[in-house]
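In structure tokens, the next block holds one chain alone, the form predicted alone.
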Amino acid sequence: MKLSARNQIQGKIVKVTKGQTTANVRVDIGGGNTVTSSITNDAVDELALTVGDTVTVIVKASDVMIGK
């Protein structure tokens, strides 16, 4: 699959915890960080997406915050 968004992070999923309607999966990225997206049920189960998957994390924002 070829994508625009140049923000693309490999990791596994560590966690996956489906709600009504959205779920919340975490994925480890190395180096102790963590991401976590929230997305349809839906679509965790027709990515069938389980934890030790290896997935590519797409990060795409029109704003970008850093803090300090």
Given for the second form:
Protein chains: 6
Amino acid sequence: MKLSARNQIQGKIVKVTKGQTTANVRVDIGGGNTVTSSITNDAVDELALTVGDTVTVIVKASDVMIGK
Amino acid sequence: MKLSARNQIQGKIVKVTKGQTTANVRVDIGGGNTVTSSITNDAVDELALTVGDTVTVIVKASDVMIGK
Amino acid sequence: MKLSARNQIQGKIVKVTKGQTTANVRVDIGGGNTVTSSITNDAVDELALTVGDTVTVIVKASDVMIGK
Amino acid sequence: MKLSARNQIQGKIVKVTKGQTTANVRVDIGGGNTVTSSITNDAVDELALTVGDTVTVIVKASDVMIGK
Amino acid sequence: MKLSARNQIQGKIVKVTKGQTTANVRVDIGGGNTVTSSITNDAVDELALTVGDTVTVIVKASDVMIGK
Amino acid sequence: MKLSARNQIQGKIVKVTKGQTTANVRVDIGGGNTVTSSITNDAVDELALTVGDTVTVIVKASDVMIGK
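Moving on from the form predicted alone, please list the structure of the form predicted together with a further copy of the same chain.
Below is the entire complex, every chain and molecule, led by the chain shown above.
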């Protein structure tokens, strides 16, 4: 399946922090940059997200702001 | 001003496409990755966004999905 | 690739309206329900979205509100 | 009050999971599809969301992606 | 219908700018503050949004950032 | 840094509720209006958000709905 989302960047999970319903997942995308994602615990469990996994971070273009 | 947004990555604008109300701005964040942002034309004008500008792309953690 | 997004529903495209930068795509998900998606023209072109296509509409749980 | 949101689908709550600040609410929208919503605990309390309630799931068109 | 969205603020429309698919609607919420909303042209037409209308701007808590 | 986000409103924090991963921050923006923001605990810690702080609430125009 190809996605309409304009931003799909590969990286490696470096941290998974689960709360009671929501988890924060930190992904190293290279070049000294990390991306943090807040998703449901259910998603973490279903995808079995674990430190070291190669994953894709996905962001819709309308969710990206610019600062200058 | 410091922002709560977890994801703030520096890059260089490589393309600005304005529509009638909405513009797409493409930013090269290095490491072979580009990020596309859809923002209002008004924002493009107010920040005078131009190809070659150094900018920061900003994404709230709750807007980041993970694919694996 | 499996997605963290909690909401992934199959349907058939019934309308594609392209603007200058942003397009609206309407998808019939069955049961008398349609879902409208606003995405970039670039995404419509890249995925070659056309009326009649079978597609998946994808929504992150944090983007869903409840009315009662 | 009429809403600008393009996507408003009726369903029945099948599960409510509260965390410390954020809750996940699952809604059966018929046709074999369920939709999960992540909202604040405060919203769950204020609307008294309970399994079996008839509710409307609401999603802005700009928050819908397409996969093909 | 009561909404889960934590932010619902009344105001008066001061400007409507329609593009080909997306419109910008500016709302004066008092206290010297205006809020801009980007919605589909279809929504503007269906709600017949016009300068001078009393409306409610609605924002999900997960879409609000903090700067300090 | 100037932001593309169309909505930036000053206010004073009146409540901070931290969960395990996600916090709710309530901000009084004057005129009898408060705005609630759901952000990561990490953001609350990094910005040292405390009741009484003067802050800016920031919302992208594409995240604002209209009700009428």
